[in-house]
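The chain below stands alone and is given as structure tokens, in the form predicted alone.
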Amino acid sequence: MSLYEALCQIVGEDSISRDELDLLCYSHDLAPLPQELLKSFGMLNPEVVVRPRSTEEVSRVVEYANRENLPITPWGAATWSLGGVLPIEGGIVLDLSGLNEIYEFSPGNEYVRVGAGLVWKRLMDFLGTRGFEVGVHPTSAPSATVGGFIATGGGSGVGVTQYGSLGDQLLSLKVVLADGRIIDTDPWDSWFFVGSEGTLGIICEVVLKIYPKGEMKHLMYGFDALDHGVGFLQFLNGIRPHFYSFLDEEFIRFLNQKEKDLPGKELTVAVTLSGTPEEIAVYEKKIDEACQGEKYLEPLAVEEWEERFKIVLSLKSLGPTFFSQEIRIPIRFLGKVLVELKELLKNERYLIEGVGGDFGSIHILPLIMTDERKKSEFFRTFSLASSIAEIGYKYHGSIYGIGLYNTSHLPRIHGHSLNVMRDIKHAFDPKRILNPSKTTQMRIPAFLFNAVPRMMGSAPGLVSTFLKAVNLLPGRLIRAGLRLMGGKLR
């Protein structure tokens, strides 16, 4: 029996696609990487896309893949751009968007049980009309799925500064393991799967803590002096409002090119408070007293809050390509990090956004404008990713997210603990069928991955020519070469 026939028996013909256009679409995420760069990873194309509609169907598909030793790549909404959902070893793409039901709403016990493929915005709207809200949601809530945000860590988003990271909101997960078994976790075991990016198990259902919906108030401030803005953000971190974020002056300048009319300040800070009217009034007074900048009128703050989900997308036409390396640092180093980022990017078209994170951290998102169609320009920009990461490491921070492209950073981040993480991966998935070549499995040897960005920065044209030559090689030779140099391929 063929792969297609076997999967048809599990999920039905209507839930499977072998269409070439579908397979092409499921071979990319938001990252604007040229095709020749992806091919240099020895990437295989998926054979089939499967869209299960229940946990039991997921279990049977995974059990079949395990028996046949087929790679299987879980797919949420692909709103990240680190290659975490790319089916780099081919095989089966498991699109979990069909698991999108709200199974149970328990206002008395303050939880909701939902499918992992449910989009956050739909859940938030459902709860909002019933007087409840989630503690944490991603800034990509209109498209990101509940399971996808859990699998990618959930440590940065709206509500994290008030309620902690998403892992703290999980009461239970229903997970399909690599052999097809279905398990239910408790709040503590759930942490195994937070940030595992689908490499340890496939999250199918989520029991999530919810909260009575409080009043909200949105505030906005502008700072002419960087140190005043940074000090204000550090103050906010201490009092833990519901959400705070900042935009640098370049970000504001580009927004104003898109028909905004915001004051041109060194840093613009947005704050959202949540609670009773009395609590909000007390916090607003404290915040106003700590501010050494200008407080904007409330309608402007409300407008920015309502547009929070599309602020970056509104700038897309200015690129046309945005490239980024996200980092997370202790907020006490924010001023030094911003100074070094501005120096590094002074010859680029860039903008910087920051979002308050967990454990006293702040998540920094530098966006560099480039054009993926101009290969030399794009590769030179690509080389900045390692320099941005170095700034994060210098100030006791790290990159944010691993996926495919950041696997070479793991030895530096985790040291000897990486061997323990690999042992855990082997215990959960001895055949390495679940989302291969992600997180702990380094497909590109570290020495090569570290050398390539330097070459991209100093000789981007040469790199472009080299990759074109590599692309003329048969895929099996590229894969054999990667194995010879120590790359971990299946």
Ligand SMILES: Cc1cc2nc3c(=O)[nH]c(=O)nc-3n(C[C@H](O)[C@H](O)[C@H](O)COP(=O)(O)OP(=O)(O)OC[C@H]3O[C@@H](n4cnc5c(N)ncnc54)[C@H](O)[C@@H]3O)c2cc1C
Given for the second form:
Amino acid sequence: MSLYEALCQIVGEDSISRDELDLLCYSHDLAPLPQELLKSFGMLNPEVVVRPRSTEEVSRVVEYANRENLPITPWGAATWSLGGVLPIEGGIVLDLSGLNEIYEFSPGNEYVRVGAGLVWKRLMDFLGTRGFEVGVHPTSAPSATVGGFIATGGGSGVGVTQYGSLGDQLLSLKVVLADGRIIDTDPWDSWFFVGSEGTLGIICEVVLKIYPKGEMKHLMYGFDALDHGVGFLQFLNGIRPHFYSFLDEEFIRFLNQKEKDLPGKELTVAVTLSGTPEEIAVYEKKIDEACQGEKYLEPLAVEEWEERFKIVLSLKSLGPTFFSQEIRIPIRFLGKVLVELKELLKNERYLIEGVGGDFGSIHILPLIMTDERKKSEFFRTFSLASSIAEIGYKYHGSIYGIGLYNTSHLPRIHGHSLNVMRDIKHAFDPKRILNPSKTTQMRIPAFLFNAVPRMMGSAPGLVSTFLKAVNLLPGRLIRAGLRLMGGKLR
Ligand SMILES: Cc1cc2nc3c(=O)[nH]c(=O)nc-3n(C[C@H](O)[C@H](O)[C@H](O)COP(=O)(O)OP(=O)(O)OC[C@H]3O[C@@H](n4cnc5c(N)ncnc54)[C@H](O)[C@@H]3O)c2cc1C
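Instead of the form predicted alone shown above, give the structure for the form predicted together with this ligand, please.
Whole complex next, starting from this chain.
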């Protein structure tokens, strides 16, 4: 029986596609990488896309893939842009958006049980009309799925500074393991799957802590001096408001081009408080007292909050392409990191955004504008991703998320514990069928990884020509070449 026929028996013909256009769509995420760069990863095309509607169906599909030794790549909404959803070894794409039900709402016990493919905004709207809210959500809430945010770590987003990372909000998960078994985790076991990027199990159901909906207040401040803005952000980290973020001067300039009228300050900081009116008043007073900058009128802060979901995507009008390497650093180094980033990027078109993260961290997103159609320019700017990561490492931080494109950073991130991570992966998934070539495997060998960004920076034209030549090679040859050089393919 063919793969298609076998899967039809499990999920039915309507929930499976091998249409060429579908397969093409499921071979890309939001990142604007040129085709030849993707091809240099030795990427294979998926054979089918399956959209299961229940945990049992997921279990049977995974059991089948395990028996047949077929790669299987979980797919939420593909809003992450590190290549994590790319079915790089071909096989089955498992689109989990069909697991989108709200199974149970328990206001008395303050939890909700939902399908992992449910989109955050739908859950937030459902809870909001019933007087409840989630503790933490990503700013991509209108499209990102609950399972996708768990799988990518949930350490940066709205609510994280008040409630901790998303991992702290998980009461239980229903997960399908690599052999098809279904397990229910307790809050501690759930952590195995937080940030596992779809490589240890398929998250199918989530029991999430919820909270009675509090009042919210949005504040905004501007700072002429970087030091004052940085000191203010460090103060905010200490008192843990619901959410805080900052934008640099360039970002404000961009917003003003879009018919805003914000003062052109070195750093602009937005803060959201949540709680009872009395709690909010106490917090606001403390924050105002700590501020050595200018406090803006409330409507400006409210407007910024309401636009939080779309602001980053609107940057496309500047690019037309932009990319980012998100770094997560201890907030005590924020000042030094910003100075070094600005020095590194001084000849680029860039904006910087930052958001408070978990464990006293701040996540910094330098957004660099480029044009993917002009290959040399694109490769030159793309090479900066490694230099940005280096600044993060220098200040005891790291890049946030590995996916496919950052796998070559693995030794830098984990050091000696990388082998332990590989052992864990082996214990969960001995045949390496679950999202292969991600999280613990370096696809591009380290020496190439170190050399290529330098070459992209100094001789982007050469790299572009080289990649064009690579693009003409059959995929088999590229994969053989990567293997020969020590790259780890499945
Ligand atoms: C405008 C914008 C704002 C963003 N804001 C934030 C933010 O505030 N915080 C933040 O952390 N990120 C943010 N992101 C990045 C991204 O949106 C989030 O990481 C999001 O949670 C990913 O969800 P998804 O459903 O799109 O996952 P996908 O992109 O579909 O998948 C991400 C990874 O998780 C795996 N995966 C997906 N679902 C499952 C599952 N059910 N079981 C196992 N593995 C699975 C995939 O294989 C892949 O490796 C933002 C992105 C954009 C474009």
